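What follows is one chain in structure tokens, specifically the form predicted alone.
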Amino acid sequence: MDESDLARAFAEVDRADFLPPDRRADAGVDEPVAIGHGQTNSQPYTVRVMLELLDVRPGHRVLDVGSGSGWTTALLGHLVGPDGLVIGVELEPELVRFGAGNLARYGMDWTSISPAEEGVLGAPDQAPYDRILVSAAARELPSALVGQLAEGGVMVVPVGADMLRVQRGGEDIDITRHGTFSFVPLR
């Protein structure tokens, strides 16, 4: 992924349409903003390191877990475009009908958002996925994710307080750490 493409997402893709009325004059602040049910839009620092560990390409099938307000997911599907997937998955339902109908405003019929299956981690059942964005903070690396990746694929994931990019090269994982960052639990 080129930084230009990146950038052009981040430009495209308006952080204020993925926050609640009373918290879009906050889109421009470099940090999380609440949205509600415990949960955050993330800080945009925080997002554009996740995603350029990331590096996704178009055509690529992503699963954004912990969606939330949609905003990394419609920035998931700028970057992968029409010939991709990105599937995103919430467990709260209000913010499964928030972040779907934000995310419909911009058109990308790639991309979607759906309730994340209660005790189940990711979608396995559209698996394999080439890319895989964790929004929340794991105990452990989960293995349930590492599973639902492609070969060659990789997952970006905070376990703890250190943010993983997690490559899987058929039954060999390479893990490396990229710093320390804040974020609501994963559930």
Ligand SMILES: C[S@@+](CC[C@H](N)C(=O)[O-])C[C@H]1O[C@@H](n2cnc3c(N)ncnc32)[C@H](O)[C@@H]1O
Given for the second form:
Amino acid sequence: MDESDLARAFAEVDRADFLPPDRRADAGVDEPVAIGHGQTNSQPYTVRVMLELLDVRPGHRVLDVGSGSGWTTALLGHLVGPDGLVIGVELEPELVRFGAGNLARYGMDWTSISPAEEGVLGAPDQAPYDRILVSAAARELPSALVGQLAEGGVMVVPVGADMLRVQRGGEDIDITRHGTFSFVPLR
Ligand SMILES: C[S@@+](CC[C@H](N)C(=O)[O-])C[C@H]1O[C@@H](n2cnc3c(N)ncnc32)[C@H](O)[C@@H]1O
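Show the form predicted in complex with the ligand, please, because up to now only the form predicted alone has appeared in this conversation.
What follows is the whole complex; the chain from before opens it.
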């Protein structure tokens, strides 16, 4: 994935389509935007950093944990293209409906948003994934999600305030740190 792939995804997936009607005027502001239920559509700068670290390629299988408004699910869908697969999971039932409705307008039938199962992190039944994006801050590295990574797979996850890039290679896990960010908690 190069800069132009990412730029195209941001240009073609309009953030305004993933905001509540009374917040659409804020789409161009580089800040998180409230989407209800104490949750946010993430700050564009942060999403860009995370997607750069994730290095998504056409055809990848991707898990989007905390799909919220559906914006990141749609951006990932654009990056993987029709030969790929993006599975969004979201804990808040009304946001599952909101995000899935927003995503449906883009007609990418290789993307979906489902309710996260209480007590189950990610979507282990459909693992492994080439890429996992986590848009809420874990207290510690979520080993359940590391276990859902394919061989060579990459996860980008905030742990506390640190943005981590986690790459799985056999039994080895390579972890690098990429700055500090503020996120709603992973529950
Ligand atoms: C920053 S928000 C939404 C980010 C989203 N990618 C977007 O741009 O709209 C993070 C979301 O993670 C959800 N969440 C928190 N813990 C979760 C979990 N264990 N499984 C799935 N979703 C979770 C929250 O309900 C919230 O909607």
